[in-house]
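This document starts with one chain, in the form predicted alone, laid out as structure tokens.
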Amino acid sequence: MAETTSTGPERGARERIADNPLWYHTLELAPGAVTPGWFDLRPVVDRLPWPDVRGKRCLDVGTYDGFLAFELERRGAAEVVATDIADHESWDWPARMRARGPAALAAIAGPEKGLGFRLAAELLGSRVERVEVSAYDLSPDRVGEFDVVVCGSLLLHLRDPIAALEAMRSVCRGQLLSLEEVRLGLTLRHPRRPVAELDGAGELCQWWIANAAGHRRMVEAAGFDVVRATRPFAEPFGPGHPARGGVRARLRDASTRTLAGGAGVPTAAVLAAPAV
């Protein structure tokens, strides 16, 4: 429904956007009213190997602010369910961050998990249903089955990404679209060998970041056959992304521009189907 403040709908949407302390996704929620997201998928969304979602029941796993869920809806899905965890305590925190991580994240993102999604859905007039459930706990009994399952930038934050992918496999009766950050150096050194870098100790709650072959193998290990895969591309930073300084960051940005075609996070995407 349109905003009705004295200065018009655009100003009203901007005020609502400002209610959310941290936006992960960059979303245009009204003409000229864009969220200051950390990442901006809009320039690269058409590079993803999308299946035909028209008239289908679709699931977005780990939706955060809902960019991919709203994109499924925009592309003609008949029904879209978006899942995410209920609170900051439910992240897959490494042991070093488990005690202080939730409070630290709440101080940055605000105490209410999912506020960005709810504001975006309201301003967009979306019918996407948000369900609070961990990726590990997906099952036909819990959420039903789906023609298309989408998961973006989630696996790196999970201690057991294969278990989460297997749970997605249990509810997928058609196709899976998975897009994840990948390590360009590992991709160059091992173009066919699946390998991954382990963190599990840092403040960003990151566990495994694979090379492109490793991302494909994770999907295959969970019971899918890869149908299509992209080469690594750069997922652009959004207007709200923290400033990156220092020699290491500049070198990484230069490498990403050279090898992935732009500034941002090196990302790869695969389209897969449940193995028979």
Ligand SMILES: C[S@@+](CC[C@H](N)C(=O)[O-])C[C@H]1O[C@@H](n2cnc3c(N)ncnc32)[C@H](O)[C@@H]1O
Given for the second form:
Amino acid sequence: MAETTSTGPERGARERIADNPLWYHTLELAPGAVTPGWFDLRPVVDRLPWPDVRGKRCLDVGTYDGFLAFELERRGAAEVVATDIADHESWDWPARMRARGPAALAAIAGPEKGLGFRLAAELLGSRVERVEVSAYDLSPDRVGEFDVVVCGSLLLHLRDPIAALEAMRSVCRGQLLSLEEVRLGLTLRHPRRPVAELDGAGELCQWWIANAAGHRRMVEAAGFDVVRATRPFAEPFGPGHPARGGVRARLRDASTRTLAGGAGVPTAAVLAAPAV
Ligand SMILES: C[S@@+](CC[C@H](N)C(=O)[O-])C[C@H]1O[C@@H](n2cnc3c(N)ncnc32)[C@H](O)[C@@H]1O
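Switch over from the form predicted alone to the form predicted together with the ligand, please.
Time for the whole complex; same chain goes first.
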């Protein structure tokens, strides 16, 4: 049926999508109605080392618009909880960005954190429950325990990623799937030595970007054993991603295409289990 352009409760999916000033994830919310996300995980989602989630209680930490939480649901999880912080102030802003970071983010993403998730969940008819709790504050008392915990592209935004992983460990009775941006140059130069690049300055609120060995070590340092690890792959930019200009970005894009097999953010994923 053709989409309507009414203002009533039956407003079409495309109009609802346009209500959200910024989509982080590219999601198809109705046939042909796709969000203009900054990132499009759809082409790489099947390459992740997924555990079997069927019938399991699952947690997605730092969900943004919910792509990974909806994927857990699609894969047959019995229950999915998706967590995120409540507002733009709650990111781990570096000291120099703390005063102006939240307003700068609100200017592009809109004032309402979680709007994209709520719209997506409604249009998808999802039963995923979104809970506002920082990754640092996850505990069995707060959210219960989970068979599977998923965490994507969050650790690089945290001043203390190991503390957040330890909190995830406290609620994980099964497996952790962690996917994170990695530095390809550091991965090539140090295939086995864990190293990370420190940012802690810019408005993207980024702290530690590790090489692939560094990502694995972070997970291990928090009390997990790595069961499987992928080689770096490119997490593709979505249709809404701002144009990337400048020599540095072009060089980085070229090396990602060569070393990670495509355009996007160099990412590595690990499947891990709590160490006994
Ligand atoms: C870069 S996005 C990643 C979205 C999604 N997990 C993915 O892999 O595509 C980072 C997400 O982590 C959230 N976040 C930032 N700090 C957090 C914290 N301390 N605890 C939980 N989530 C946090 C952000 O609000 C955002 O939703």
